[in-house]
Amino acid sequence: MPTTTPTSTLNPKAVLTYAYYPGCVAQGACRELYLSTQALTQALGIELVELKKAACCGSGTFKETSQLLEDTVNARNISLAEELNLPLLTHCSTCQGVLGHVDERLKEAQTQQPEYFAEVNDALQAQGCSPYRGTTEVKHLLWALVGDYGLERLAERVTQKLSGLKCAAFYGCYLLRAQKTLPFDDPVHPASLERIFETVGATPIDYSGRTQCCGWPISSYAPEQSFKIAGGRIGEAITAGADCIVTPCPLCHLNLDSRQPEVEKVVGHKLGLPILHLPQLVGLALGLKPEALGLERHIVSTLPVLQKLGIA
């Protein structure tokens, strides 16, 4: 893993403010990670304006009927952020891909194929919505924490840290392949999280599985096949001595934390990994009680990584 630290190009005492775009899994099946958001950016003062006309990005699934659809939803969504002239911010790896990626390709579209440009805001123009101007960025909350906020002003917030917890990063694939460009990190070699690790007192775990799939994309027509693919990141965690797994991915927690009970059936034997999402780890290290970070909603019990930090 690269040693080297990304550092803020902002500055240190600016309030950052964000059009955030929390997804669907977030206000759905992981709400814990929409609660946790809140807490953690209250916290550290950053300011969130939720964009609640945005639409759902579509998980990658747009581009299968058409890439028109996916550009065009998606360069609306981006637009409601440009229209409060603020980066737009999601915490969901999915989301930051698809999002990312499409900011990516109509930047591209607007000097080298301007056509198709204008054919996507023509089809937004149809439907009374402003239009895509490519004047702002997509960035995962995990970006902001590293490259807006910077490591060294999150360490100075850090209130109880989290000495002795063995963290294993489960980046998923969206966040790191979905873009040509990749802020804070390499995207072979990502260090990011374990950066953030190290911030909050943790240790981070290396271990094969850190970048690879989930399992969640074949889960709706090949379950026995995701859930063999989890049971071994899961499994690949444990043996390498961690704790728990952290994911700044809902959909990588649905398939690891909701469904790790049919994993288990599946690979034929117990796991009991606990999954978290990032604000939580982070949270707990800012002093943020488990219950204001929903770490009592997920399916694998998070007791234990509480105990371990005496703050059960």
Second form
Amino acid sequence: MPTTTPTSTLNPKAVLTYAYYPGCVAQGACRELYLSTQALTQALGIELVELKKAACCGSGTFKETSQLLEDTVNARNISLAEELNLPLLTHCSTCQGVLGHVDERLKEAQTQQPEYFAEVNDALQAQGCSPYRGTTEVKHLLWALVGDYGLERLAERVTQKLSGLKCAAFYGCYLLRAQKTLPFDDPVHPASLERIFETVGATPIDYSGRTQCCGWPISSYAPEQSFKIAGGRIGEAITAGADCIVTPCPLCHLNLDSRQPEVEKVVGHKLGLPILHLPQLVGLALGLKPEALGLERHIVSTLPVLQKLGIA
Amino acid sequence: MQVCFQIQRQSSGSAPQLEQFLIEVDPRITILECLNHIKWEQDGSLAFRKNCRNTICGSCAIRINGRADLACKQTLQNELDLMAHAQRLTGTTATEKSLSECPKIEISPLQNFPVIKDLVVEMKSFWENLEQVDPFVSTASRAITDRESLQTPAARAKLNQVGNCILCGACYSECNAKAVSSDFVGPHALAKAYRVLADSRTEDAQERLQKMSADLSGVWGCTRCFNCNSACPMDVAPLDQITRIKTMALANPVNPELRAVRHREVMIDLVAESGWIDERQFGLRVLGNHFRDVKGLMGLIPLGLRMLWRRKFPFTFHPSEGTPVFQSLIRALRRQK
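Next block, the form predicted together with its partner chain, ref. the form predicted alone:
The next block holds the full complex; its first chain is the one shown before.
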């Protein structure tokens, strides 16, 4: 196990509480992510205050129409967490990259572009919203586990070691490259997912596709290209010996799991690789029931994973 | 200090092989100088491109430790610092000992290009893709008669960032879209397309914009993976330039029926309507185009059935409690536009 860990400034005994930003997909086509995040955080004693007044981050498309639109909508999302005086927790690489980058941009604008900063806040205040103050941080569940909760503490909570399960990480572009600085990982050679795999007793599989695109952003209008990208990634993970891919991004999950039958048609052969959400994998190691983690709600059956672990 | 270079070597058409070279060098020298050292002292057959040695010509772009970069820009010390930084952040200590004893630097040729020999790649498609965007200010503007084609400092300043492109191929190497689409012109060409579009002397901006946003060969082919922004050694940020072209194209879409355009518009409409995206509505409106796109709708059926079968279909949808705020916020921002 790694010994040098980026240390958290938080009191390890304090109850971790976050303003939870669920995002669209976890409330819709990846409901199992919502369920498994709830189940995992409950089991770990992490408190989530759901931001019920938040809205879609735009998944990176809002700024194509207007940078001000992306900044203002997400300044509102972040200010909802600021009102609670809590860090904002995401569980989607794309939400993290968009919200995290807006937070970075606006914190910089506060001193570097005060006029633009005022424009964003004027738009918010015209709707009776509290202004964005730049007083909180935006953090993915993955980083919260590694940085705030801590891997040693997580290891103590593991009741069912996932021994023998070969896991291929799939980070998602926005988690690695949308923000200027990453507090807990390296954008080119990330390791946080692999360290979690080791902590829960699973075996990380190395393959170069783990930091690359899943193809999702163009799937609605360029399915052939999109599924070719997804097929390349899944094929690479299978060749490297993976039993499953584990991702902290539900959008990657949609392309890799929900569209896997179409992906198979494009690449011309069967793939059948289960794709797990990060909290599902960790939840299994904490002894949570597969149904509580929504593991039956996948297009590609997760049964081979459960069988390998002797759970099913 | 002693450094171990692991270089991917191959001849055209043959499988790549890793070859190891141990060199004793001053860490202040560049990766390019290390390669020279290997070539001059150990193996004269090692092939790589080089010219200016000063980040001007772009010839020596290669992949260093899994990312594209200019060999002449990166010093050995910088590279070692990057490696140490990554190890500190990720908490990986397995290679720390070997790093202090004899660090390993992995070198490979750029991706998305056929290899001619070792680190030398065939860049024909790269130049052809660049030509596709007609990378010059129009001929008419360049026909100087009795006076120069004047440009204000402010108008010129708009071109500074993207004008820094040295066409090294680093972005093209890392491009996820290029890897699967020979039609896509690539980040270098689109950055250049923006450079010409943004030039105050360009007279055919509308035609150019139309061409770059008409189909998947232009901006809509990009997957927004950020690799080009990360790879560019000159901070040209090709993805940011692609985004700027998209903004221009979305402001006045030539073909509003284009699914990529509808994708963007429907996203904003749905947020204004319900805060969160109702994916069922998204599918119907973007792929089905309000029941007008029969083929698009038919494509949704297997996905819908599959999701029903696996209990994944979202039967219910709860709008955000903050919907009224976002609705009026978006309305106000649209009015501003």
